[in-house]
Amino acid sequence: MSKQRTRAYKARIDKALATPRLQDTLHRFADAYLISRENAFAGHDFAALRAGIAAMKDEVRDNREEYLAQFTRNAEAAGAKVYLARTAAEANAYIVSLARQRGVKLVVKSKSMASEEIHLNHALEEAGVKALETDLGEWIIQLAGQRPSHMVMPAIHMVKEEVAELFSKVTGQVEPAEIPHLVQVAREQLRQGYLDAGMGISGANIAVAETGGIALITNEGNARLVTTLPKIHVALVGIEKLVPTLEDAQKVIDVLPKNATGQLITSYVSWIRGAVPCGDGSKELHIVLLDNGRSALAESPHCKDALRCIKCGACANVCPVYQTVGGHVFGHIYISAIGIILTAFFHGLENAAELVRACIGCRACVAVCPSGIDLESIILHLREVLGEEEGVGAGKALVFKHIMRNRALFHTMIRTASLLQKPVTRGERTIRHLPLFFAGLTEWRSLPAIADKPLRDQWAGIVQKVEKPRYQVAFFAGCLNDFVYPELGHDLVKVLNHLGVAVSFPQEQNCCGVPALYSGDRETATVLAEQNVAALLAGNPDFVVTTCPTCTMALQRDFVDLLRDHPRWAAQAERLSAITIDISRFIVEKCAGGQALAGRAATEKVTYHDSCHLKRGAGVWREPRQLLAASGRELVEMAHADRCCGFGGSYSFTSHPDIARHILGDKVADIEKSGASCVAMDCPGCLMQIRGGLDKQGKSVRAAHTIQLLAEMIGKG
């Protein structure tokens, strides 16, 4: 079954990547958002207003059976009824029976997520009731017969020509493909539809317990006419859109339109509490209060902080995976980072088995969240949960169980490989052409060869003279540091030498696990941890540094959640973490920033590539800009430079390769366009991939680590 259901997902993946207007509609929306998202923001202090909304959710989720009983109290004591729907099928069972009990035939709606999760306008006309949706949105993706591909713009992957092809099949004549043209002729096809309307379907963006009342954010309006112009009014509302006061539903309001889609405010916000009068008659307002896996997803210890999301959907503005795939494809119902969670507890982990394992992991969805979410660290649970229960897959299972665990055993088959790569790398340290079924790995970039001499035993004869060092550190290389650049390493100890530092190497120390953990097995990467932390604390060293960002967090992070729980080691991985510093950081931080290898002059233009897991994880990313402009370096920025450069590990090689290959050509793009000569990066693998694609691609451009720069400039005047 996993095996049909990866295919079928694959052969979407194809279709998609065969669709360049699709990844251009995207790629231009995302860049003008996030130019609209920093002015909306300027003069506001993100973090805070994120830390806000956090905590005021977190109270509403541990407490959400009291805050749910005092909004239906108040709720129905301003005239509204309201339902508790556990279920999607108790959800759509109400509105149904509601429709039939009215006499009702035709349902006008406004925008609804969670109507689209309960799949409500599929169990109305099962019922004989009609459905129009009337948000332009949702109108056109209702003609086209397909669902939204984002939570707040539903139709953003389609263009205004496929549009106008819609809109003249329903007017029956050729409408032209202008959009102020295109608006006219929904406005003429949905307006009768407001007065013909038995009921009106709404979603809320806000439920306020304090009053009762529910809230509309839109930038429409539509659902001002749904929720006001027929007699009955249901709104659907998922229970994790309840705050407690007027004061904290203000909170979401200041965010939610400025994360969503770059606006200091929509232009619509419509506040409902209770019946209101309706022509002559009384008007019915049934609130639906959907838990559909809510309160599961409530009691999940892992998972629980996905309740916290408003439904911006930036995670997906700012995704290289969503940009390059579109919603339709890198999604269920919900879609992007938070999609993948919402699907797993309220379409089944089944339905979002695929889509876990398409994400890439570069937290921009993290940076970006306005509720504080770590969507990356969720999403890594959820794979575990997979790998549990489906597997990691044979040939992963071998390498990680059996020969990734023992330390000598893994390192003796790097070595062999060394050695029977001869024949593709032909003596070069660059490998541009693979035979057999292995050719598609350097259709879109070389690869490096494995070094012939790992660090590891070139150690021993890297002379280092430091008298009186400033440091003891301890180097954890990771395996591309170690087994492929083990210049990097001969760089590192040039460097900090020469700030007075002296460098050890802890011959015990193993891979990471990352590679484990993220394909879901945490047992392996759990025994590495306890191999590391005993090899780098061994030597009781002031600090270990790092030239991987991956391992960086693994180090600082992912040690300390896989051994939080062990008697023997819970203490040391928090010592561990404690001394972890990215190189980058060390010298800024703990060696004068680096004056030592300041005023040197260097006639090299420099762009630099920030890397995932080094910004938006270890918090780095001014230390090399400083170090590279002290070397004497020109540094221009290049467009998008904290966008993803596609390595992803295993991403890049075995999961999803043909999407890695589009974001490194994004990257590629935009290197070039910086007009550098040379681009930096702090990050092993990112070096692979864009050193990789730029020599594929015949690019002039030199990729570099940012210690291979410096330590350029000891011994230049």
Second form
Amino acid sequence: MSKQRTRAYKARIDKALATPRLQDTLHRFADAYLISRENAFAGHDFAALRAGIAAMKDEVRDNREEYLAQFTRNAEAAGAKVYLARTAAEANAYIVSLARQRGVKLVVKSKSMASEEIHLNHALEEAGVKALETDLGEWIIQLAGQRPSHMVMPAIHMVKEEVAELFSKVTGQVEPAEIPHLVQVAREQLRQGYLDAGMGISGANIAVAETGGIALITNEGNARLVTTLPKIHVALVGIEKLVPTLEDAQKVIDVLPKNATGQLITSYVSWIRGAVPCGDGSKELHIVLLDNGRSALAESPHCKDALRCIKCGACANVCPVYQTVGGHVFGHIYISAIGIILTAFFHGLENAAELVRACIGCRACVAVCPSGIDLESIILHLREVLGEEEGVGAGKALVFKHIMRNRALFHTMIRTASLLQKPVTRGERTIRHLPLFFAGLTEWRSLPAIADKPLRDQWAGIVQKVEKPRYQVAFFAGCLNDFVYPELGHDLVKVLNHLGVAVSFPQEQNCCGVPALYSGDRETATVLAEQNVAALLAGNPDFVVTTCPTCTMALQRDFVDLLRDHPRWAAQAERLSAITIDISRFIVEKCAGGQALAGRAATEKVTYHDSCHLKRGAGVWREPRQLLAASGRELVEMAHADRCCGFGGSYSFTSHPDIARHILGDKVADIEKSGASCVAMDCPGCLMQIRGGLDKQGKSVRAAHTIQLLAEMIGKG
Amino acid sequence: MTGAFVAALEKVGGVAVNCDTPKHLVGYLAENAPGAVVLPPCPSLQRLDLARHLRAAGVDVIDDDFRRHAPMATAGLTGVNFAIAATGTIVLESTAEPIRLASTLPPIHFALLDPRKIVADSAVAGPLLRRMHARLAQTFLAYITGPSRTADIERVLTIGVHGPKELHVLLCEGVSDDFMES
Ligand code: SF4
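Let's compare: the form predicted on its own is above, so bring in the form predicted in complex with its partner chain.
Complete assembly follows, chain above in first position.
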């Protein structure tokens, strides 16, 4: 079953990747989105708005029984009938039987993701009731027999020519592929539907407990017709849409359009409460409150924040994976990062199994989410759950459990691998194939060789030139720095010594555990966390410095989380977290901004690539730029500097190499366009990816770690 | 405040028209409404006796049997409860169905607003919203910001999909200073 599932999924990826038009559309949209979003939030405090939404939504989640009761009471007092559907089947059954009882033949619908979620149209059609989508995008999708590929713009994957073809079939004449014309066709074709329909079905963006009313945030005007003309109005509302008061509702309205489409407000916000007048009488209003997994989500300690989601779709807009393959691959019904989580709870973990691994972990979504949801952490957790259920893959499991946990064995194997790789080493430092658990996927990027002698074995020979050190720091190298780029360790010592800092290399340090953790093997990650905490604190250093931001996040965040319930380790993990700091920030904050590094004016033009985990994990992006500028480089910004390079550890090796390759292609193009002769970054993983991509494409731009560029200036000028 | 409102309204594709006198107003409507105009019972319209004046000016006015006639009308004319300057939004309490029909079905929506009823932003609008909810057991309140729009085909912004293609806000001082009426 799962093999078949995986095969079908891979086929969908291949198909999407073979559609350059899709990537082009989504990339252009993403660029335009970022600009309009920025304009919309100009003069507003996004962080404060976000905190307001998160707190309000948490309050509702934690007291949802009371708010549900309050909403129901008020809605019923205003003449609505409220039904709480525990499952999709219950919701469908209620709506279908209502339509049957009232003899409804035609239903007009305005946009509702909840109705997509429960496959309501299908249920209606089965009962002989025609469901007509009236939102333009939804109608297009309905005509095409597809599902939405975006929560806000359902037909974003289609071009006007395809739409014209679909509309031509409806009208029976050739409709030109001109957008204003097509929009007019939709207006004319759908108009009669509102007048004929016996029932209108809408969703709701907000349900206000204190009034018992709902609010709809829309642009096209179809929802106003759907809720006005037919005699019966059914509003299908996920219970997470509840807010306590009108002021809370306003908080959502103040943020949603800005974050969704960069509009200050949509054309329409409709506040509807109760059985409003309709023709000669009054409207028959039914509010179907949908649970369908939401209570389970509210109860999940790791995932519950996802219930804050206001369905703005922004997490898709900024996602490099979404931009590469679209929502028909990276989504089930709900798409992108939030889609992974909602799918797991609304449609079952089985349906989320592939998607959970499709996230590259770049945290772009986390930065843009107006509800403050740490989507990446929740996805990682789901990956762990899935790892427990489906296993993490036999080969990987073996490596994680039996090799990585045994540091001596693990490191011996890497050393051996360095000998074994000799025959396939191309030139001095680049190989065709990486042994061990890295698959041989090198046709689109060159990969570096494992060093003859890892940093740990070279360390004793590195002479430290520092008299009275102002700090004593321990260096956590991480696997790549240790075994692939040992020279960065030399650079680090050179720079830190120059700044009056002595560096030690605790030999007992092991892999940070991220490869295991991100593959869903929490147990191995925990063992590695213990080993590292012990190793790094042993010498009682002032700080632990890192050159890899993924390791930084492991030391600062994951170890604390992994060891929280281990009485022996919890406090020590906290301590390690508190003294861990990436090298650029360390120099800026602890070594007087690295003034001692200021070099002569160099001619080199450098552009900077923000590593995902450094910028959005550690919040560091100004510091390396400051250091590079101080070292005399001319800094030029590339477009999308903080967009993921597509490395993602095993993501680019084994799980989704084809997607990773496309994302790398975008990065290389941006680097080249910047006109810089050097691209700097603060991550050996990004370095491996970007250097490999530049090399493979024969570009003359060199890729370097910031610490290397700083080391180059010492002794010069 | 009026200036800020007009600027925001124009940004979203709405039209603002200064109508100093009721006469001016009738003239503008007669000139810009190419066919029948739906006139729901809004106090500010009634105060100016607009149905009579428009008819006198030769405009085909629909003021009853709205469900039957509104789908064929070319314009709807409503009052406005109040407006929000920051976003160029008009707020229209449209619980009475004719007001909804007039502002959703025809291709043009004319909205008569007394500029004294423009407030700064959504924060100021909050208490007004609350008052409206307190007055009526059932409510249909509409925030309307510009004409109807879509970007569902290739993300190209296109005006006038299912709702009005044009929104004209007619600014006329003296017609109403009551935020609870339109
Ligand atoms: S998770 Fe956040 S960014 Fe994504 S749709 Fe929900 S609110 Fe928007």
